[in-house]
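The chain below stands alone and is given as structure tokens, in the form predicted alone.
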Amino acid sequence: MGARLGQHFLRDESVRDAVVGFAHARPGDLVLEIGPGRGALTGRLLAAGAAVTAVELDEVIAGKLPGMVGDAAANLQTINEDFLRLDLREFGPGPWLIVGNLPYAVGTPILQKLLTWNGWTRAVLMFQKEVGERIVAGPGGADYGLLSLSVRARADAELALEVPRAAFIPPPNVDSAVVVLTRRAAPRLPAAEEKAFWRLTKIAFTQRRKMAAGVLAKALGRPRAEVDAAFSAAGLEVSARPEEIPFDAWRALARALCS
């Protein structure tokens, strides 16, 4: 059943009690949990005094649920469905506080989805190890890249714990990572500026190893001094490679050049 759809079960006590420690759940407060499987972080959130709506994939488990948590299963609502189909403007205004050991086949998918979603405050996530420095890395290592700026778009993220694989059943080929999100009230990048932020950058990190200068000038059409100027004009060096812009630089070369 866990094989099936790729769900490692954790078992780790340890790590359930940081879990839960680092959504600051109080009674009353309303937690979206993906991905419950075995009720080993509900039950905790239940017993914190939230109410937990438990999005579940699997028929099975979902309908076992509430019996996992014992009386407590009167302050949860189990929903049996894919959460990547979910419309989440249906979950109302929140705020929500979103916890889940993520599949790792789509944590990412689901992190985008949770990103451009206003309706919660807090997410304290599990991701593949790997997948957890990309979303926290800063600009300078070869973590750093798209995933990292969608995420500084519109949260603040912190890799809270690591998580090795034994602490699950059964074990993955990999170890885990516990990404802590905290939704910014409003985005680093306004609306109006997305389409240009993002058109430079997918364009710049297809390849991420040669200077982004000459990459951006071929693929805009620019002439090289011109983007050369909008380089230094954002404090950077012409010389630098994608992985070496931060976000705000890119927001800026982004105004200069795709105006």
Second form
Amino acid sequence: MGARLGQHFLRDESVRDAVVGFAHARPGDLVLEIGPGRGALTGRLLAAGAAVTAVELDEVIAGKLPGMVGDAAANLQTINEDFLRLDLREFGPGPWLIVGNLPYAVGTPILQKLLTWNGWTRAVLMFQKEVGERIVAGPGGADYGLLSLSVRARADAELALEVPRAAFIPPPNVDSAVVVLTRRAAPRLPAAEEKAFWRLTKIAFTQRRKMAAGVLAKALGRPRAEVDAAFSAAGLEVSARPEEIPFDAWRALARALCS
Ligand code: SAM
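Write the structure block of the form predicted together with ligand SAM for the protein whose form predicted alone appears above.
Below is the entire complex, every chain and molecule, led by the chain shown above.
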């Protein structure tokens, strides 16, 4: 049960303080906490004066949570549900601050779900360290890929803190990292461009070691000269590999090749 639910509880007080500090919660703020567990972060968020809605999948833990935060429970609402099954529109316009020390197995799907919702402004989320590095990666390295692009389309992300496995009880087999996301009021990727952008990037990143122009020409049935011209117009070398192509250049390529 513990492994499936990713139940590694934060025991390090300084890391608890740091995670809550990154949220900048102030009195009256609405905080949506994902996976509160035994309240390591919940108590601090309530102490900052926030109204906390906590979504916890484990029924036993969810039932005990109000008793763990004392008088502050008046500002706590606990929802015993799988976050991935919630209809986030029911949370209203917020704006919400999101906080979560996420279970490793579902950290990425939870992030993807959050990215499609515009009810939040800032999110402080703990991931497996390697996932955190992929989320914040820019072009030029092996960490950069579809996950980095999907985050960049809607938010700014920074890796705020690396957290060693010893900070948790029981300790997991991997290290962790706290990522702070700020949702952009206007996405970098307009809705009208989404389909073409993701079609193109998914094709290219399935063969990330190959030159993107060749892969795209073949998959799209376009003459290589046309694809090369689109690369040059986007400011790219025709030999560029997917991991070298910045977000805005992907947009330019999608407009040129998929419209
Ligand atoms: N926030 C606590 C802490 O820092 O000590 C607990 C973090 S623990 C890594 C993850 C928590 O998420 C567990 O309490 C687990 O039961 C809960 N959880 C796992 N999957 C979930 C899901 N799909 N929706 C909501 N909560 C989930």
